[in-house]
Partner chain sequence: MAKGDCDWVSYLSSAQRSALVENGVRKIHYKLPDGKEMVEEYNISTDVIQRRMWKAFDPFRGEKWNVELGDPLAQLDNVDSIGIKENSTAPTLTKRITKKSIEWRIRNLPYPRDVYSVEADDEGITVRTSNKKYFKKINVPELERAGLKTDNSLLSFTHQFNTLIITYKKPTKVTEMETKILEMAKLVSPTKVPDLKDAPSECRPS
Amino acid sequence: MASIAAAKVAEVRETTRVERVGAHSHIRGLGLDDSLEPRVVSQGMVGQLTARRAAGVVLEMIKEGKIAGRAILLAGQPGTGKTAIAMGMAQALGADTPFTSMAGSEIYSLEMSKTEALTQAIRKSIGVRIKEETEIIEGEVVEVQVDRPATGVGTKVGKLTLKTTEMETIYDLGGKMIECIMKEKVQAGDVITIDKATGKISKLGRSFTRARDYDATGPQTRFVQCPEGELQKRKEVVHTVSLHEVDVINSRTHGFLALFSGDTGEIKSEVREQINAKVAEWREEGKAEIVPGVLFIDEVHMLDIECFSFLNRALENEMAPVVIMATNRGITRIRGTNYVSPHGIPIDLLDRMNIVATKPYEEKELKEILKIRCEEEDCEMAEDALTVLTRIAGETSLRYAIQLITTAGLVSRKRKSNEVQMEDIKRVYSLFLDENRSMQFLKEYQDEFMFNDMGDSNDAMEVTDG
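Isolated chain model, in the form predicted in complex with the partner chain, this chain only:
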């Protein structure tokens, strides 16, 4: 979904986007130089040199695009940067290569079978670059009119009047298009373009003639000239869509607008076969190009034996993407069986994988990561506070230390200081328990908690299989 949107609205940046800081938003790439040698600190990545180097080699393999159906396993303890490496690969690949990220447990849904969810994920990771001529409607909105039926139920009817300097036309709108228009908050005076093939609407700005409509406008409001000439223009464009999107568009029951609403459901295998044949045909005719991408499955031990055997088979397909999996489990039970296997993955699948190990960070690296996170979260930290935090990260976990950054930042702001001092760290350290202290606490006081008479506490935490 992200790739299709990015391909089409590259020119128009969203003006109301709010930046949120995520767990891995400081990562901008793998931090390798041209000869694939990892730099110690670069692009938000720290340490983990061999794993990053290996990821770089995999990246080259993906970029060449020749080899399909390889699997890479990132294995390592919790908090050793497995997801970070995958995110770095996604960033390094750029927006044009499809990168699908999913968690192992995402496949368990009531609406879809497990294999369907996996198939969709696989097909989302294969891009088709299509060159085609589309009709673009570009004009200034004169009027938007949406009529709801008097009874309140049933389809809405909409009309959109657009004009250029030379002409004016009324368009009828379908239900999904009305939703798009509402979502984009299109109103009279906006200059918009509509891609007729995909129904994608993008706002170019407001018309100059409407500049005096309001006394105040937002800082992002752009004023543009009313377009000239004809409303509809033919334009050659290159779309990168994923195979899954082509599937959805062609599954008759939904139509292409289901892409924007997201209700896709299961797709028949006949449809997929037809699409595969069609895409192969386009490829031969030079109309389309296949861009194999990457499917990243985090927490892969959550997949069960059926999924693993399905993956085994799916990887053999020549259209398969490169699958990167990450797990933090050691030798454990394969979900859905009573067999024990390394990483909870069957040996036959493990055999097909290139395994990349991540190692725990050293103290110096921990400090670098914490420094990067401080910058990312706009939090200034005193040198001694950072040292203490690094110690905490070493003794408890990196994630816990990163969480303390935010909270300590808030505490320091409350006492009107712009810099986080040691005392702030101490304060939040006492306020928030890490996993070890929490366990300690539970061991001491478990008699006073509810339902503590369950017997041996070791088995209670074990994952049960469905």
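We call the rigid core the largest set of C-alpha positions that still match within 1.5 Å between the two forms. Not measured: the values here are computed from a predicted model. Positions refer to the first chain, counted from 1. First, how it differs from the form predicted alone.
- The listed residues are 371, 199, 113, 131, and the one at the hinge between rigid parts moving between the two forms turns out to be 131.
- Of the two rigid parts, the smaller turns 60 degrees against the larger between the two forms, judged by C-alpha superposition.
Having seen the form predicted in complex with the partner chain, the form predicted alone:
What follows is just the one chain, with no partners and no other molecules.
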């Protein structure tokens, strides 16, 4: 029975280790050096040197807060790394700068108006860095004494002796503090901080002077120096929240719990105006500063004329993030009108944008990307198989070739091999069609299908934008 339980625990532990491999999970940044020059292969990025250099310049301006309220358009053919560049920018910005990603079609499926959905996305992309000073007690624990009543009933009393390199003080403990100390398992030799306002205790680690006390300290034990100076200190604490989070907290009776309830619904403009006024007041007093982040809208041609008009106005607002858009459309109809325009975006909005073009990858770049994806998907591939896959990527598309990596890996494992060979690639290539072979199949058997709009004289399908 015990062995079955142990097996189940092991199985659960194995499951928690599984990581989902996404289409851009190999991207770690933009792959630029200190002078913003792009490396050929770095941080998962390959090629697109001009586009990455442009993205790096934009990134520096975002970090310095000089480019808020601007729009960047990443324009290029499908599979040229537009989303990868946006993901690289998100990774390079770090966790402190807000980054919101959405697809153009998302706004039509939400239970709120289109402009409200865009407003919420914009406000998610603007951070407020709030500074506050708190008084803390920081020192090394010399001794903890807790006196329990002999009867076992009644309040506990105790004493806590803390020291720094210069002084030592004994504090009397109440019931609440004793509970906190017991919960955190504070013992002599620990370096702790106590927030005077809330009574919260945080363990920073063990003192270096106690490093030799125990042979059984685990590798995760962190050793720190004994604090210097006074025991009581004033410390500046910085919190970064998005404007949308502040909106939600102030517009719901549940307060911050509303953040966990999923769909936040529409927020009244009066609430937002009051929050903007309060944030402006904090900025003047030096309590807070605005952190303009990034709103990334993929497939931006899916937005309609109303959304574009709203974005035009929203970009002029003093509290606006950097809006990065991506599209793979050429000259096409603006959704909601009968007018055609480059990329399906109105000319007056295009005028406000810095357009960054992405170009098709060369053969050696395709090979490098496929090699990175093989590593990411933990798939060993023979050199000749990689060459064949690179040729397939050049003749069909990079996305199709990437999808063949996992399937070829499964086929090779079926024949008890740890390395994908050329015959595995050929096998999956014959099993799964690319779009050109699929179209050829439709041409050959068009009369067999239920509906067919392709005329006899047409050599290619004419796709109209609905």
